[in-house]
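Coming up is one lone chain in structure tokens, specifically the form predicted on its own.
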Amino acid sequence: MTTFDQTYDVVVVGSGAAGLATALGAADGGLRVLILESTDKWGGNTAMSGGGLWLPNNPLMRRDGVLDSREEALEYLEATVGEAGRASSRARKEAFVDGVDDFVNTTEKYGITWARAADYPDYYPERPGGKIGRGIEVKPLDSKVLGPWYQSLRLIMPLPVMTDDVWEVQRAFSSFAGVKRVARIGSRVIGGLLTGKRLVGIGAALATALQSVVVGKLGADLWLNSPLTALIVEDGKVVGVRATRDGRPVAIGASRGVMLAGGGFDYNREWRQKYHGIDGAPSGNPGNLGGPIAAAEQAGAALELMDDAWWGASIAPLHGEPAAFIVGERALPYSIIVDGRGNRFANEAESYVDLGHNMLRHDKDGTYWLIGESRWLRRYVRSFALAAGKPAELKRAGILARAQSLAQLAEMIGADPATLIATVDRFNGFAKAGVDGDFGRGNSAYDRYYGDPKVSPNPNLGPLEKGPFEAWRIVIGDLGT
């Protein structure tokens, strides 16, 4: 029998949203809670990313009286997922609807308040099942609720920004309504000075307000810079962690279970190469090593889907940067992405997930590079520009071009003039016809919302026609593992 430096009746292991959420059902039914933090800021990938959760059938939906049901959810949830093992079963997906009013409630119960992402689109709303503002988040709010917590927040945007912020944000130079987006903004960076507050919004703000519950409200700890190291099995069963605090090891007892919630393996090269046959590069929490999956594996842990992640386009990073992830701007129209050669090969406007699948089977060792004419340039905010450093250093790098004509871009990248010129012909030729024969981009809702109204015949489609042209090489990134 081990003998425990401490015991709690549960132990989570890892303090994003997946662990924060945990600890909150477990504290709410008046468990003691300990949350382990292998590094030394808490809030995981969560903090860092746009805190958009897709509840499908949540309370929001009806008190807006949106329609939606258990079974559409279900449905699409069969179209889109599939059975891709042991994770994606019939049960677990009737569970996790079937807890969509359960989490949002006791949520509410102390306090914390949501919005709907109502323009939002599912990733494939035209399949099965499939609908638009689904999404809810957590309203900007003030972090120093979290007191000194803050200090170890893994903050990298202390704005007030929600997700519909983001798509006319992007058009702010060319719209009265991305003007009123970014004045609406503006106002609530203001607002907030005015009265005291420090407002967050996305990511922090959805890990602020569950750690601001759960550590603040209901008294779960958080230990920081206290990675797992194993768990204690005994009798066949787990009955607590090994884990390092401050140097020291020490073990802790779960009398009611443990939670591996500590992320990917997202920055473990030796791992990305095993499973993903690539070095990747990430975007996420910088800690996502792989050590509770490892754990887990040593205890008799069977692991699926470890060939798989939340892929998606970024920018090339400068040596030592993480990648810039592209999120909206590839749906933009003046704009392509070609692969080393000149050719298109996909969607530039399907979902991220999709377009990083696209670009590891067409060449996951290839080179890749987004393309704008002069009107991309000029029209649109590219979040993604401003994120991936100096335009002399890209240049520097091999990363940023920018020429007057598309041969010369092409000598510039190192594609061939003559495809890539055709490319660009051929894509012209649907922008004004507003259908892409290829690929489809912009046949979707989801394609459609980060595109420009704008522009017809179709929102996703603009032709490359007037220079300067400016290519950004890009690689297969992702949001986590």
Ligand SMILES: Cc1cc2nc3c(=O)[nH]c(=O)nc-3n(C[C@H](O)[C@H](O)[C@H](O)COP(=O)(O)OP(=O)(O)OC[C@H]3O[C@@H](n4cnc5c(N)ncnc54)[C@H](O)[C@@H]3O)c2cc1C
Given for the second form:
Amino acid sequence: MTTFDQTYDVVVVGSGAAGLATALGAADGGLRVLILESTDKWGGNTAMSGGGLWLPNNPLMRRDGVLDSREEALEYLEATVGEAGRASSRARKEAFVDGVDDFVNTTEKYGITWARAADYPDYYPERPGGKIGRGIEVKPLDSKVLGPWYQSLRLIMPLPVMTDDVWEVQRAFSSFAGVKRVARIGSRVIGGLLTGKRLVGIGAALATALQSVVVGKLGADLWLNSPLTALIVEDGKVVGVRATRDGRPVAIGASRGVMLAGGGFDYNREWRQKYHGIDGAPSGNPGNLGGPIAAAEQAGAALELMDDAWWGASIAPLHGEPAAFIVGERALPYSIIVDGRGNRFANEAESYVDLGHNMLRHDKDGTYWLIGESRWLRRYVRSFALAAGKPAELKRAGILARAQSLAQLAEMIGADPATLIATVDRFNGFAKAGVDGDFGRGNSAYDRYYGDPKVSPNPNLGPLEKGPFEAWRIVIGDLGT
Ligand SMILES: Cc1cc2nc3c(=O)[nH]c(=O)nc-3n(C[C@H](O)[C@H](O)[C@H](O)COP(=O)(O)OP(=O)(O)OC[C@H]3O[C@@H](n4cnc5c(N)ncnc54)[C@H](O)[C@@H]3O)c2cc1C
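Next block: the form predicted in complex with the ligand, after the form predicted on its own:
Whole complex next, starting from this chain.
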């Protein structure tokens, strides 16, 4: 029998949305909860994320009179996820869909305010059961509710932005709607400042809302710098955990259970090579190293879905910094993605995970470029161009190239000029016809969400004709494993 330093009803490993939601449920049921966080910051990938929750048939849809049903939600899950092993059994899909109301109602009971991302589509809205507007997010809120915990929130975006802001903000240089949307965010910021608030949105809002209820209202303990090191198993049952707290080993009993919510293994190079065959270029929390997964495996747990990730395309990182994940920019007209030779290989506007899979299949972690022409540069706000660093440094690092002609650009990026020019000619023909005959870019409502509605006949297609042209080197990035 282990002698425990302390005992709780439930020990939760990890302080992201999975851990905090578990803690909320347990504490709501009257249980004493401890949350262990390995790093000096809580919130994980969750706090760095877009904070959007895909919750089909949710109460907010019903309040808005938007039709959805359990059957359609399950039909969509079957059509998209299908049978991918034990992790995607019918029972799990049903448990997820059937748990949505309870999750929303319980969080609302504690004052968490949700908003619908009404324009945001399912990633395959045309598949059976697919819809637009199933996502919800926490409304921007005052991070001052956290008190001193604000200092250790894993915050990267201290702004009250919301999901549906993104596609319009992209067009702030070229459309009245885009300017209006920026003004709306500005008025939220100013409104917050005038009322003495420090508003946060998206993932930071989700983490803040959950943590302030769990720790602030329900009194759960949250220990930073306290990684789980092993599960304690007695008579075939997990009865507690071993962890280190500020460098000292501790044994903690968990009379009702342990929840492993320590995220993926985004930054574990050895495992990335073992399971994915590449190093990976993650955008998330450096503390996601897979320790809790290893502890579970050691205790005899079966692992699933280790070979996959929330793949996507990212701008090649400068000096080992987290990679800048790109979503909307690659769906905008007047741009394409090509491989190192200069050939297109996928629908650039498809969901990030599909594009990542296509990159892996096409040339693994080979060379890829996102290429745009003058209108793409002039009309659209490209977040990575703002965030990625100084152009001169990016050019020196071989991440950014700029030229007046496609032939020059091809020379600069090491592609074959004739191939790149032929690719662009073919794409320009598709743009004029409004139909991408190779990869169907713009066919789905998902693609069009990030397109430019002022460009016709296809809001995702615009020809690459006028210099200057820019090429940004992209890599297979991810939002977590
Ligand atoms: C930039 C970005 C944008 C994203 N946008 C979205 C979005 O809009 N919608 C969406 O659904 N998904 C999005 N994702 C993915 C999403 O954020 C994650 O899938 C989700 O937050 C994972 O939640 P989690 O609680 O499982 O893990 P995390 O939030 O990563 O939390 C895990 C925590 O466990 C801690 N931990 C690790 N090892 C240990 C250990 N040994 N002991 C104790 N603690 C440990 C970690 O430090 C971390 O704090 C995004 C991700 C990123 C990076």
